[in-house]
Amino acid sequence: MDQLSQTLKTFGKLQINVSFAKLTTFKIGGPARFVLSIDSTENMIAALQYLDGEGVQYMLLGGGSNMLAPDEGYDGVVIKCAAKKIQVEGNTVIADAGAQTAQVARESVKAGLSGFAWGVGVPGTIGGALRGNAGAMGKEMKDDVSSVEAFVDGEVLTLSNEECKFGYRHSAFKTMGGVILRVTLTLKSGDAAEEMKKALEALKYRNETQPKGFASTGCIFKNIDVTEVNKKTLLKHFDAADEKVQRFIEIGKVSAGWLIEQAGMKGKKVGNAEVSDVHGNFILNMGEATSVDVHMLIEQIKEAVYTKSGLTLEEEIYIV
């Protein structure tokens, strides 16, 4: 075993040549040369300092959702965030980046805290949810985050909510890089029974509106902001009296899934990748779909939506 492998093993559990199909919810992608699971923040920092110092290419992997890996694989180190500690201190919840978002939500509900029940329906880890400012049921991560501990440019920093520069499905970590280590949420005291009811409603909504039975990676595209320009475009192509069009203008977002449906793309296939007939913003892996299949289908969807609506879809998923 070479020196790199020997050193990586000192930071956590090391696996060699693991297929991304086994690491992601999409079940697509070739082999990752190294997969390193690290279960403590201290070891994570040490590993990142070592890899940066040696100039070794690496990427972070949370729950493996909301991403598309390449068919040719990845000739670097995939770091799995396996630190999952969750602490509740008064109205504050402190979670390691590897903690499942749904588990953080359940712990907050159990503690009788209000505001994060929506997270029970969000797949993946809290670190991944923060990086992409995940949201559901009208709420987003930015609504509850008070601070984030992260490894940025060789230093461990504590960033405020404002410094995270949250936007729609966006945070500063998408542009400046950095590795999220810990997330702190500040919530309000609430009725535990009422919060549990909200959590169950979130799960019910997710189960009713999202496809089941095949591998997917969640929503492929972002919903579109209703700017003045986009509003004019929307009204040019669709009936202003349509209830859904009126609703989109009211809430300031146009549903990507609805646009895909209007463009007639539900059920369309490329290879073994298929647009869900339940929710237009989901692409399903019908069995051994490739990354190329998905990329081609994404381009076809974008072209069809632009032709039908004049609006341009932007990917929400992380493409490795």
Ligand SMILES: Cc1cc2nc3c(=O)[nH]c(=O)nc-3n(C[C@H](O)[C@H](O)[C@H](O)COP(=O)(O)OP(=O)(O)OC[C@H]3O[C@@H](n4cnc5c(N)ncnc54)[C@H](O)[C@@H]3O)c2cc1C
Second form
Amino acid sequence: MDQLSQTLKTFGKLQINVSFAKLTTFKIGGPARFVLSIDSTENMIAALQYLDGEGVQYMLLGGGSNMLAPDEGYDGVVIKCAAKKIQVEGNTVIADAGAQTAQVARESVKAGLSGFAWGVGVPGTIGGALRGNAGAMGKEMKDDVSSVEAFVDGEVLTLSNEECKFGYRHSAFKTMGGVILRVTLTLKSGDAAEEMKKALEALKYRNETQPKGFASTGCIFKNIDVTEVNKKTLLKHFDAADEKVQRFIEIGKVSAGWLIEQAGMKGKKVGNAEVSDVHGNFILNMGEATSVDVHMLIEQIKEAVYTKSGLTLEEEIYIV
Ligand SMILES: Cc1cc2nc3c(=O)[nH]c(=O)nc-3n(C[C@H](O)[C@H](O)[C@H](O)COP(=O)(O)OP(=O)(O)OC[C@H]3O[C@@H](n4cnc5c(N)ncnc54)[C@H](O)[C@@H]3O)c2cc1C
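What does the same protein look like in the form predicted in complex with the named molecule, given that the last one was the form predicted on its own?
Full assembly next; the chain just shown is listed first.
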């Protein structure tokens, strides 16, 4: 064992050459040279200080439900956030970054707190959800986050909601980097039975609208903002009387899944990667799909959507 692996072991559980296919919900990607699972915030900070000091390349992994890893793997250290404590104190829920988003939602529902029931169906960790400002059922992380503890540029900081600079599937962490350590949600007092109803509705909706049975990484592309320019483009390519088009203009977002469907890309395949025929914004791994298959399919989708609608799709997923 070399010095690096010996030291990494002092921070958590170390595994060598683990395939990204085992680390991500997409089940795609080559070997990660080191995977370090860290289950305490103190050890996480110590590990980050060490890696920064040594100039060792690393990346964070939550649930691996929003990423596409390369076939050739990753030569640095994959740090798996495994600190999972969730505390409910009055109207606040304080969760370590590695807590499952669904579990945080369940705890909030159980405590009769209102606002986060939508999180029950979102795969992955609260740290990953925070970074990408995950959302569903018309809500987003930004609606209920009161503060975030994070390791940024060598320091542990507490950021307010405003300082997180949330946007659609965006937070400051996407631009400034940093590692999310703990997330605090401040919710409203509610009724546990009522919240449970909302949670079940969220799960039912997901069940009815998302493909089942194959590995995926959720929505590949962001929905498109209806800016003045995009609105003109949309109306040039589609019938203004179309109910869907009217709805998109009303809510200010054009569904990427709908655009993909309009471009005739549902069911299109490259290798073992296929556009779901249930939800156009999902690419499914039909078995042993490669990262190259997915990248080629992504390019084909973008081209087809641009040709059909004049609009340009942008990836929502993190490409390692
Ligand atoms: C079937 C399915 C359904 C989905 N439905 C939804 C949905 O309804 N709404 C939605 O928004 N998303 C959805 N997603 C996408 C995904 O679940 C979310 O984006 C989720 O919040 C990602 O969390 P994760 O822990 O898996 O992140 P990962 O995929 O592990 O990581 C995503 C990014 O965050 C970074 N990261 C992870 N943890 C940290 C940390 N502690 N600090 C700093 N950076 C970190 C990673 O480095 C990476 O860049 C779905 C995915 C699937 C597979």
